[in-house]
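A single chain comes next, written as structure tokens; it is the form predicted alone.
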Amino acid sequence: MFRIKCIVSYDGSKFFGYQRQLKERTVQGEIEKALKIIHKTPITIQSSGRTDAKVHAYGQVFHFDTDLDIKQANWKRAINSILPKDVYIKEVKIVDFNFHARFSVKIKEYRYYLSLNEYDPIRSDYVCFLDRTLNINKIKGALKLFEGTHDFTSYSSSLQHKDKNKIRTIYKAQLNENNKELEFIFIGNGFLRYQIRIMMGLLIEIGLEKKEIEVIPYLYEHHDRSKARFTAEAQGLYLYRVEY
């Protein structure tokens, strides 16, 4: 038996998310479909995590176990020859059985792209457009408050399951500007479902001066989702890399 680690990129705009669903098109579903053709039997992949509908990835990671003795380079060629054009295997590596795509993760990096330029339908599936003026200095100040180890319960998809650990560490939260095109970089040890999109929604509201930056530490102490109702659009979000 062999354990195969893959790095995959995909255009999320035509998918109902990453995780396999019974009746909808998903990234996991397409990959497992390709592996089933190669193996002539169902193969289940284990991934670093899931992304939601319309979210993209440059560096998603998954692994699977196989009894086929195929060279690394040939694995890449074989899988990509079957996959649809909006999914692409960038790298294949045979790894030790101690490796696990989900449980061995040390760092994840996400990036979010927000454009303050005029709406462009050609790019609308890949960037969040906001035809408003933002206070960039306030956003930069707010970003720094996300760094460190915090209880991100208020930034998750639900306040249910309060016994589940929702403490995460963000090592870096950075904004790069280029001609009204904003690139937000978030690097951490892990992220809750919708966490970055909720954080981005809050940053946008702070930039619009609808909220003050003090709301960020307030939400660490008080699990009050009513103060962070706005969830930014999915298409601006990219899973950029995963480190082990």
Contents of the next structure:
2 protein chains.
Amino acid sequence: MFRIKCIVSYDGSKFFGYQRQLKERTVQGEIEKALKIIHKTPITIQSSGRTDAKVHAYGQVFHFDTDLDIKQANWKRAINSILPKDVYIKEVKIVDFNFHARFSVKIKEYRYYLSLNEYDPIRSDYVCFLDRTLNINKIKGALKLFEGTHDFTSYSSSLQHKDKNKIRTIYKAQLNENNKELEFIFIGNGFLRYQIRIMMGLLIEIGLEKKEIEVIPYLYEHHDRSKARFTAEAQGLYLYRVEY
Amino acid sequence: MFRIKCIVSYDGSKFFGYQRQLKERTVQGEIEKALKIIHKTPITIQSSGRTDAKVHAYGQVFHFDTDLDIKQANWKRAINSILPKDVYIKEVKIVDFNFHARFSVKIKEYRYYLSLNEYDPIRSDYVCFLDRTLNINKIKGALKLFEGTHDFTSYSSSLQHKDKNKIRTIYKAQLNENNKELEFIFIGNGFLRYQIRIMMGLLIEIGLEKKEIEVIPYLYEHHDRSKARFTAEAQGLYLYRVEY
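Alright, leaving the form predicted alone aside, put up the form predicted together with another copy of the chain.
Below: every chain and molecule of the assembly, starting with the one above.
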């Protein structure tokens, strides 16, 4: 028996999200379909977490257990030869059984791409377009307030009330500007569902000077989704890296 | 009566090519559908030329005639508000009736993107991946031989025998390298169907050292598709600019 760790990248635009569904095309579904062909029996994968519909990944991680004694490099070739063109295994590693793709996660990095340029149909599934002027200094000030350990209940989906612990640590929240192309980097020990898109929505409102940065400490104290109502579009978001 | 010139960009990946078809989704079909909604009567557009399935455009040009007295800026907003997200009108201009999007073309520029990096599923519809080492100097030497006025019969689709004149002038054939990302620029007075993809196929074979650059002058003299058999993938090709 072997435990296999894989790093996978995918184009989220043509999937109904990551997690397996009975009738819809999903990333997990395509990977498990490929593994079933190789194993001639169903294989379930364990992933670092799900991503929502239209969200992309450069470095999602999953693992599975197998009886097959195949070399690392051959695993990569075998799985990729079956996968559709919008999913690609970048790295395969045979790992210890105490490794778990979800429970062993130490760090996750997400990136969000926001373009202030005129709309470009060729990039419409891969970046969020906003044909407006933003106050970048206010956004940078707000990003600093996201760093640290905070209660992110106000930034979580209302569906998620069962998950009690909504305290997370963000090690780094950074903006890189390249003319009118903005790259947001978020590195933390984990993120709630929709958290980054709700944070991005608030950052955009702060940049548009519709909200002041004081709303951020306020929302740590007061659990009030009504002050962070705007969820930024999914297609600008990338799961960039998972560290163990 | 007014003649309206439009510059349009589109993501070719979800279209069955440019030209209107009865049953399939095409770029021309989507534009004419939008114009029909605005005019409440069918409108036919005239374009600089067609592009094939999966080929993208940053600067395709078309014109149409209209009775509607609408300002330039309002035309742009009106059409874009109806078009799907993978087609976008960048510029609208009211022009003279002696302008014709097809017959007045002076210069066309195409670009082709070839990546020698490892496959990336997020870019698979937008660049051609080739995980091989190419002899860049040989490719640059070959590009020089494409410049000038030549008989490109050997580089045309075999379907196109009716089009007698296959002499075209290429003003510039250039390669820009950015690490392992290659940008090919082709500027000419016009191109035959598949011409650039067949030229690219030959350039790749020359870069792989499967063919010598002497094949290029040979093919001007001898009309022999069997020596230029490989047509590069469509998704790396962009109609970049049309000048009048």
